[in-house]
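Coming up is one lone chain in structure tokens, specifically the form predicted on its own.
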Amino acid sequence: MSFFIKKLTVIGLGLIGGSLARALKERDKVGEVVGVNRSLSSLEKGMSLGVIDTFTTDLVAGVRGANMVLVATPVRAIVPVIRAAAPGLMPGAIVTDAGSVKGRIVAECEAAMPKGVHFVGGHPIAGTEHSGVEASFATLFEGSRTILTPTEQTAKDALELVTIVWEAVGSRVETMDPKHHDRVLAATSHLPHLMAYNIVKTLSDLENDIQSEVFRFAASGFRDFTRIASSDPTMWRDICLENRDSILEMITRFRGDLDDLHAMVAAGHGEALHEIFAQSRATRDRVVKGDKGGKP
């Protein structure tokens, strides 16, 4: 299906919203791009790099006209956001989203359409562990997936113009229950995050002296597995916050498995230790290989 969108608003001009523009254009599928952002300083640069077209911090104004609308904040700004921006919006309008947590958002965004807009849930499973807009690029979306979360009120037109949009730029779409993805989301994103962050901490709050050796003698693994603790303090904070249920479901897991991995290192259980990372490798290389059509 072919399309174009006369007018897009970014809120929230970042390494997604910048990378969706960008990879837009790079495609002519958008005429004008509108950045709205706090910092004036984010949407400067963005205009700079030639992501948008023209900008404001007036989130009305910022709305006013446009076909579609991407709000790409920390999931906790979301709503409110939405609510503001909300006389805005023109009859027809489809509204979306980039948050990785999607139970209460969508349900408070549905709530808040005006008549006649529509409001789609989505979540772009495509990232590094660079911020701003500055870090975004037009390829960032090739092989990655993008889940839409439709509720009974969602619109069968906005869910299909929305899909389209992310599988234009390179995304493999699939749709979720809001509360499902959150469950999921919370095991195959958010814990791995916070692991990642939790081992940096562990490392760096040992006496100095071992410090300094830990650091200094860290090979490749250590930076790939914390690769990703180089990630938005305040996005991960907000998604902590808002996806706390299924965070701590899957926290509770994982520390009764590490209690399990204690028990045989501390025992000598050499069999049962071999078993787990035989299993564990296993997994992971069964999972790389049938992935292909998502970036981790």
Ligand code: NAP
The other form holds:
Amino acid sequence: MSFFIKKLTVIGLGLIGGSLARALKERDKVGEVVGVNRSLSSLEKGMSLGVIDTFTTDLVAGVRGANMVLVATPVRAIVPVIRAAAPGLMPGAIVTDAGSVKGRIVAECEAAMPKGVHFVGGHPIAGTEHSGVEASFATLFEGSRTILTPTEQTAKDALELVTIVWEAVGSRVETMDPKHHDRVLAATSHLPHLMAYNIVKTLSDLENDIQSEVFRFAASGFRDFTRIASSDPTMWRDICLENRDSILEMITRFRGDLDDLHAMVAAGHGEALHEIFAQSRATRDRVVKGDKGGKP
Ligand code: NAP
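Please move on to the form predicted in complex with this ligand, as the form predicted on its own is already shown.
To see the whole picture, the full complex is given below, headed by that same chain.
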């Protein structure tokens, strides 16, 4: 199905919002792109990079006349931003988001829609550890997956349009119940990010405590494992606060497995350790084979 968005407004012009705007522009799938952030400096950067055609810090003015609105702010800002922008939305407009947590956000965004405006929850599983519009690039979503989280209230046409937008920029779209999405992502993305942040903290405390050069001897494994600890702290604070229950469930499970490893090391159970490492290696090799992956 061919499509063209006459006017797209991106609220939260950063890595994700900027990358979608660039990708649609590059493919001639969009007319005008409006950027809305809180700070003028990031919007001016977006203009000079050619990511947007115009900008404002006024939410209501920013969405006026927009056929599609993408909200790509940190998750805790999504609902307040949509509520504040609602009076400017025109009937027939489609609002979607890119937030990494969906449950409550989808329910509250749906409830905030004015008559004739449709909301479709979304989450592109693509990203880097960098943030801001200057980190955005047009090919970010190529070969990635995007999860859309329709509910009983979601209009079929709106879901179809948001689907083809993500497909047009190279992403494979799947749908999922919002709450189920949050459990799956807590396991596959949120827990690994917490682990990466935490291992850097553990080593840093250790370095201070024993006055040693822990980081000087950190090998490439440390770089690989902790790359995602360079991600934006605001974004991850918001994800933890918003997906509290699922994240707590995954931390508890992980802690149980870590305790088992602790016991095996303490008891010198080489065979048991070997079995776990061999199983995990086989699982990892199978999972990453041919998968571009993405986060978060
Ligand atoms: P980002 O690069 O930090 O961009 C977020 C932008 O939102 C910033 O430019 C910020 O600009 C703006 N902003 C913050 N609060 C705002 C508000 N109240 N009103 C208007 N604009 C506001 O973040 P990102 O990495 O693109 O992530 C955006 C969203 O996508 C998040 O919800 C995240 O969970 C989700 N996501 C991220 C990734 C990833 O890997 N990064 C992947 C998938 C989904 P100002 O400070 O100037 O307002």
